[in-house]
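Quick heads-up: it's one chain on its own, the form predicted alone, in structure tokens.
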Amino acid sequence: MIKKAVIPAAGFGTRFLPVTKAQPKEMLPIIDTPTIQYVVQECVDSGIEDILIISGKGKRSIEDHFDRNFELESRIQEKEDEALYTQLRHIESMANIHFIRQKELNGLGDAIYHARFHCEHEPFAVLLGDTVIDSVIPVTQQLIDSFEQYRQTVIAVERVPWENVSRYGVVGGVNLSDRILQLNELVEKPGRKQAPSNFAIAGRYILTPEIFRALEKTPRGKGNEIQLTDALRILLKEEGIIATLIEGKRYDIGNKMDFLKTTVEFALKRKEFSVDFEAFLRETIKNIDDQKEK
């Protein structure tokens, strides 16, 4: 059983500047709600409660959201707004947070080796920050269940149009069944015509105790750090390693274009305001229309 997550949350968020100069990224509200808090709740969710997360300098408002604050709590219940009131004790109750500093920013695979000592020598889930999954089953779950069936590395990754594989660390392999695959190829960032298939790593991983000796041995890579990708390239060489194509649809909000698509689509399953946003969004369109139509 999964009993720890790994949330990597150091990164300077740039291209989210000039917000992300004093707020971390994974504080971006979609809506109301700070995305590593849809992270969190993700490995709640799948049954996970003791959670470490890799912070860095300027990442402070991410321990302060999970702790709790006395004086707000105190003036909601003067308000007498239960419900308010409700939703922050959750905040601070919903899972153990540990935190721990990446003092440099030496790249993702150094953060992740950041938690050798809190992982110690169990497997353990890897969640990034700043990537929200929206699934019926939670994305960390259905990477649990792969591994309890399995008992290797996991990888979750999702199906990309063939002319953006450039963009993503890619997979390539043997088909288990139609939802796993056993690889034996792991390409960062390839051409079309390098990229073994269209199966994208999505931000997720179960990652077995292995991966601490294979990230000592990794060598820095592209921008002089350390590539988880490159990590798993020895490991692949050394264990098996399987992908989970997952059901959900993966939102990266270090992105601006996906931030704001990700707002609209949040907001429009929100029942309180969902049925006057789509009309608002309706004639924002129709009033687009008319203008090129003039």
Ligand code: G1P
Given for the second form:
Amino acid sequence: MIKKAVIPAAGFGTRFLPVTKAQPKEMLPIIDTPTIQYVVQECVDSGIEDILIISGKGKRSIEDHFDRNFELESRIQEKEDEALYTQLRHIESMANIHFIRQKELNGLGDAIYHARFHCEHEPFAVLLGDTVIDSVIPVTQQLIDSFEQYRQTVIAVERVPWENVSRYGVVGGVNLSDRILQLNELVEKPGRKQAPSNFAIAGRYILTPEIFRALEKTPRGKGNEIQLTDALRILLKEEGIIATLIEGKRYDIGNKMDFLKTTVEFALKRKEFSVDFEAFLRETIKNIDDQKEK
Ligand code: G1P
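Please show me the structure of the same protein in the form predicted in complex with 1-O-phosphono-alpha-D-glucopyranose, now that we have looked at it in the form predicted alone.
Full assembly next; the chain just shown is listed first.
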């Protein structure tokens, strides 16, 4: 049973400046819901209600978002908007959320190391706060299923175009089944020639507490930061690690182009917008085509 999850959310969000200058990237809304709420919902949908968010400077609005706001609630109640009231109450009661601050930004590995007192006795899930995955079975649940079967550290991976491998942690291994690899290699942001495959780490993990000992031995790597991928490589010398090829679509909301695409796709999926929004998109494309013909 995986009962705890860690969501690292301390990064600067430099790829999304200027909006992230005074606002956490994890609070950027996909339509009307901050991305981190989708990530928390994925935990809850995977049976995890104990969540530790690694926050940092300028991230207080994440805490406020999951806190109760009595004044706002009573205002909504006065307006007798039952649906909205229920939605607000859901947010503050969806999980037990703890916060710890990463005071210096020393990388993803260092962020995870901040979870050691919370997670030292049991395996736990890690969900990167700037990645949303749309899937039938929540991806964290897919990883939990792999963990229950193989009892090893599990990393979510997806195939990416070869020209993009240098943006990701990349794994190499042998197939145990259609969707499971037994790993023999892990590299953080390799060049195309150094990449052992085009299976990229997709921002979801099930880690065992042994990761904390590995992190203690991990020197600074790419970007002069303590990389989680490097710690996993150290761990690989001592114990098995598998990768699960995820079933679902991953949205990296940390970069502007993907964020735009995410917003469009999610809007098309929302009942109250889909018809009008599709009509708007068709009209827009038609106008673009007409302009080109002139
Ligand atoms: C992090 C990880 C990388 C992983 C990626 C997924 O990199 O270090 O291994 O592939 O997330 O989004 P970042 O995007 O924070 O540079």
